[in-house]
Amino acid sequence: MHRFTTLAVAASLALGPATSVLAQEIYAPNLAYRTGPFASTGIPLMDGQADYMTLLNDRDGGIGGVTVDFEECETGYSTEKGVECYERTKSDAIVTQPWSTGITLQVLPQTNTDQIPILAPGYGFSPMQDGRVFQWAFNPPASYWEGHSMIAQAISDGDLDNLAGKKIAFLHLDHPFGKEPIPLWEAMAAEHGFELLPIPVGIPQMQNQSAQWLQIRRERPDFVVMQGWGAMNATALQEAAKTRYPMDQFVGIWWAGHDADLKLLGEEGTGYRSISWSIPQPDAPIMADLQQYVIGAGKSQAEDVNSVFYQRGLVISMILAEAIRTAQEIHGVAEIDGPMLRDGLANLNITDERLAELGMTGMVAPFATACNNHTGSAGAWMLRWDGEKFVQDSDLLQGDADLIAPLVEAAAAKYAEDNAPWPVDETCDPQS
C-alpha cells in the first residue's frame, strides 16, 4: 500500500536524509497512459517523469529526506479510467496528475472538497491560470492559449495583422484537448481579420485522415496549425507529405513535436515546426547523473533519453519536486499533504540560478507562479525539424497577455457561475 504520514517535523528538513528513518513516504501518483492510441507520446513522457523521481530517491534520499512514491495508475488516456484512478488514489495522494484535458475537467469540480491539487504541466483547461477561481489547479509553465498565441506570432512574423485575409486551418483532435484553443483562435481571427477553418479529427479517424487532408487540399489554407496527440500526429504528418502541403506552413502545439513521428518522415518532414516550452539538452549535468544513478543502474525503461518528450518528462517531474520542496520550506515539515503542496505550487520560483543548481539550464525557461497566476507564463521556443532532429528556431516567445488575460477571466468567471456555489479566493488580487 502507498501511504504518507505527517510524522516528520522541521528538524528532519534541517538534518536531511539521516533522519529519513523516521519518515514514511510522499505519495505522488501519476495517471499514466502507456497503452492505447496515445501510447507513443505517453511512454517517453512517463519514462522521463519516473526517471527524475528515481534519481531524487536514489541520489538524494528523496526530497527533504522523504522518498517519493511515484506509482503509475494506467488510464490508456480514457477519461472513465482516469476518473477511476483518481478515486482510487486520492485518499493518500498529495497531488493528482491527470494527463488528459478530459480527465482534468472531470476531476476539477472535486478539488475544492478533496483538497488535492491538480498538476497539469502545459495541458488541461487554460483558464486554470486564474488561481483565484481555480485554487487547486495548476498548469505551469505555459497554457494552450499561450502556446497558440505564440504560434500565431511565429507564423505572422511577430505582427498578427500580417495574417489579415489569410486562411488558417486548425486541425485538432475532436476531444476536449483538441477543442481547448478554439476560443483563442476565434478571438484572434476576429481582431486581425483572418479566416479560421476548424478541421476536427475524431479518435477513430486518427490513423485515417484522408477526408481532412482532402479538405485541406481543396481549401488551400496559408497555414495548418495542429492540436494533435498520439497517433493523430504521425498520420497528419504523413498525409501532409503525401499531399505535398508545404511543411514550413505546418505548425503544431508542443504535444505535436514528437521526434519519433518526424523520424518516420526524415527529410520529407524538413521545415515542420512545433512550439515547445522545453528543449532537450543532451549535455546538461542532470543527464550524467541520470546515467549514473538510473539508466546505467538498469532502473529506466527509456529508449531515447535525448528526445523532446523524455526530457520534457524530466522537466515535469522537476516542477513537482520543486513544489514539494517549496511546500516543505513554507510549512517546516518534510511529509507534506495536499493543502501544503498547493502552497508550494502557488509559490514556485524557478530561476536561472535554480535551474543551474539542478543541472537543467536551458531545458525550460525560468518562471514563477503566484496565487493569481497558476500557469507561470514561462514562454516557449519554436522548434524546427531539420530532417534528422528538432533544432531551436526562435528566441523565447511569450503569449499575448493583453489578449489572453480577459479571456481567462471571463472563462473562469463563467465556470464559477456554471458550477455555483464555487469558492473564490477573494484575498488574492486579480491578475493585472
The other form holds:
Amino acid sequence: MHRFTTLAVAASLALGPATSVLAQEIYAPNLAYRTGPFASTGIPLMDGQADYMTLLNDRDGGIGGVTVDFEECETGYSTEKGVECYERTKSDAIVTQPWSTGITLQVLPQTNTDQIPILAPGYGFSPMQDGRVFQWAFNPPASYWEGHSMIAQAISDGDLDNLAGKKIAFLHLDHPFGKEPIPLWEAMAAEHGFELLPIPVGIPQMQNQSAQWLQIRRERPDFVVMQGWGAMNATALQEAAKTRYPMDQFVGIWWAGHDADLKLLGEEGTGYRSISWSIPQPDAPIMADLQQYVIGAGKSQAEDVNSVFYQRGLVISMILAEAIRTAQEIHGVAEIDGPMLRDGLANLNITDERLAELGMTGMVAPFATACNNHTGSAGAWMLRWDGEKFVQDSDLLQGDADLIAPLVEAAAAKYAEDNAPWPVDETCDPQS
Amino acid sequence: MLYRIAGQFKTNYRADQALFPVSQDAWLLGLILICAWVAFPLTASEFTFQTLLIPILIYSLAALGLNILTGYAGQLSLGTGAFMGVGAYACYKLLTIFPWMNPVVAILLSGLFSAGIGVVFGIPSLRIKGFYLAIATLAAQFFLIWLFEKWAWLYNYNTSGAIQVPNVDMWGITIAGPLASSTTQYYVVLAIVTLITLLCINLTRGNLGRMWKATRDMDIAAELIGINLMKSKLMAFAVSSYIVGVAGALFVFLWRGAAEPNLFDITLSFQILFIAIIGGLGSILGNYLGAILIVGLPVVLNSLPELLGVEIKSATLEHLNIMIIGSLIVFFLIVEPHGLARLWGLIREKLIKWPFPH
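Would you mind giving the form predicted together with its partner chain, to go alongside the form predicted alone above?
Below, the chain from earlier opens the complete complex, with every other chain and molecule after it.
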C-alpha cells in the first residue's frame, strides 16, 4: 500500500511539470503521406515542412515564445485515413493541413462547425479563394486556376489570342484534383478560339499511359498541359520521351515538377516546363541556418535539400508560421487557437522585406491575403528542366484575375447553395 | 459453467428450432445490443463514433450483403464496391431530385437500384461458375466506376466530379451532411443495420436460405431435387446487392459526407471480401468480427502508442500497423481457415462442455 502511495506521488510529480510545459505549445498537425502511391512526392514536402518548424523551435524557441508541436499523422493519401487523422487531431489542433483534394473536400463542410482553418497551399479547391463563402479554407499563394491561367500565358507568349486555331491537350488525373482546371480551360478556349482536348488518366492507369499517348501522337496537339500527381507524372514524362513528343511543348502544374521524376529522364527531359510558385534558392540564408540547427544536428531526414519540393515544403511551413505570428499580433495572445489562426491566415502580408528577414528572398513571390481573397495570388514562375536541374525560365507571371474572379464567385456560390444552409460572411466585399 | 445447457428442455419442435436454442446466446446478444444501443453512445467520443463505431457497422453490413451471395449462395463476386457506389449515387440523385423525401426512405429505396443492377450482372452466373463468375462481376466493377466518372448527370455536373452530401433533415433533426451530429448518425446506421441483420438471420434460416445453401453445395443436385437455379441465383444477387447498396448509401451519407468515383474502386471490393472471408463465409456473426478486425483494429493500433506514451513516427507506425494486421490475418486463417465466426463456434462448444470434456 505504502509503495503505491509513493508511486502515485512520484507519478503526479512527474506529470505535473510535464502538463504545464505542454500547455505552452501550439499544436499544428500535418496529415502527411510518407507511404502509399504518392509517397515519392510526399516525403520531400513533408521533410521541408517539418524541418522549418524544427528550425523555428530550436533557433528561436518557437513562434512568439511558444513552441510548435508539428506532429505528423500518416494518411498514405487515402481519404479514409485522412478523415481518421482529422478526427484524431481536431480537438487540440489549430489548423488542418489535409494534403489531398479528396481529404480537403471531405473536411471542408465540417470546418464551419469545428472552427479549424484548413491550410491547403497551392492545392485544394480553386473556389476557396472566395473567403466570403469559404471562411475557414485558405489556399495561398496561388490556386490551380491561377496556375493554369499562367501556363496559358506562358505558352502563348503573353497573348492568349496567339493560341487561336491551335490544339491543346489537357492531360489530367481522372479525380477531383485533375478535373479542377477544366472549367477554366473551357472558358479560355471559348474566348480565344483554340481547341481543348481533355485526356483523362484513370488512377489505375497512372503507370500505363500508352493509350493516352497514342491519342496524343494521333491528334498532334500543339501543347500538352499536365495536371498530374505522384506516379502519373513520371510515367507521362517517360511516355512523352518514348513517343518523341517535343518536350518544349509539354508543360505541367507545380506538382508535376518533381526533380526525381526528371532525373530519370536526364537529358531527354530537357525543355520540359513546370509552373511553380516556389523556386529553390540553395544560397538563401535560411539554408545555412537549417544546415546548422537541423541537418547538422541530425534532426532531419531530408535527402536533397535543394530540390524544388523540399524547398516548397519550407515555404509552406513559412506561410503557416507567419500566419501564427500574425494571429499572435492581432490578438495579443501567444497561445492561439483555431479561430485566431483564421484571422492570421486572412491577414497575411508577406512582403519582400519580410522574406529578406526570414532569409528566404526569392523562394516565393510576395503576397497578401484578405477576407475576400484567401489565395493571395502571389503569382508564379515558369521553371525549365535543363537536363540536370530546374532553372527559372520566366519572370513572375500572374493569373488573369478578370477571368478567374467571376468563375470563383460562381463556383463558390454554387457550393454554398448545394450545401445550404451555408454561412456566408456578408461583412466582406466581393472581389469583382 | 457459463454455458451450461443442462436443464434447458425442448418439449416441441418449435422450441428446438428457435433462433436461440441455448438461452445464454440470447443473453449474450441482449448484452451486445444494450452496449450498442445504450452504453456506447453514452460513453463514445466524436472520434470513436467517426472512426470506429459507424464504419464498423457500415462495413459489416456491406460484408453481410456479400456473404449472402458468396457465403450462402456460393456465387463469387468482386463487384461489391461498385454496387455500393450504385447505392450511394442512387441515394444522392433521389435526395437531390426529391429534397422533401425522408432520407431513411431514400437510403432504403436506393438499395433497389443496386439490386436491379446486381441482377443484371448476375445473369452470367446461370452459365458460369467460380472464378469465371468472379471475372464477370469484375466487369461490373470496372464498368460502373467508368460510368460514375463519365455520366455527369449522376453527380449533378459538379466540376470536381465528386458528390457532396447536403444537409438532410428528418422530423426536424439533421441526420446527414456537415451539420449532423455523430450520435444521430450512429443511431440511424445502427437502426438500419439491426433491422437488416434481423431480416437476414431469418432469411438464411428459411426456405430461401436452404435453397441458396443447396445451390452452393452442389447445383446439379439442387436442380435435381427441384430447386429453380435461376430463381435461387438471381434472388441471391438481388438480396445481396440490395444490402450492399444500402450499405453504400450509408457509407457516403451517414459517414463519409463526400465521395469521388474511385472511392468505390476494386480495393473497396477486396476489403469487403476480406472482411467476409476472415469473418467466416456463410455466417452472419462473422461479418461483424471481420469488420472489427479489418476496420477497427488499425484505428486502435494507431492510437496505442499515444495512450502508452511511446513516441513513434507516424509513418513508421503506419508500416508497423500494416505488418501487424497482415500477420494477424495470416495467423487467424491458419488457426481457423473457416474464419473468426467458426473460431467463436469452437470456443462456445468448448465452453458448453467445460469442465468435463469427453
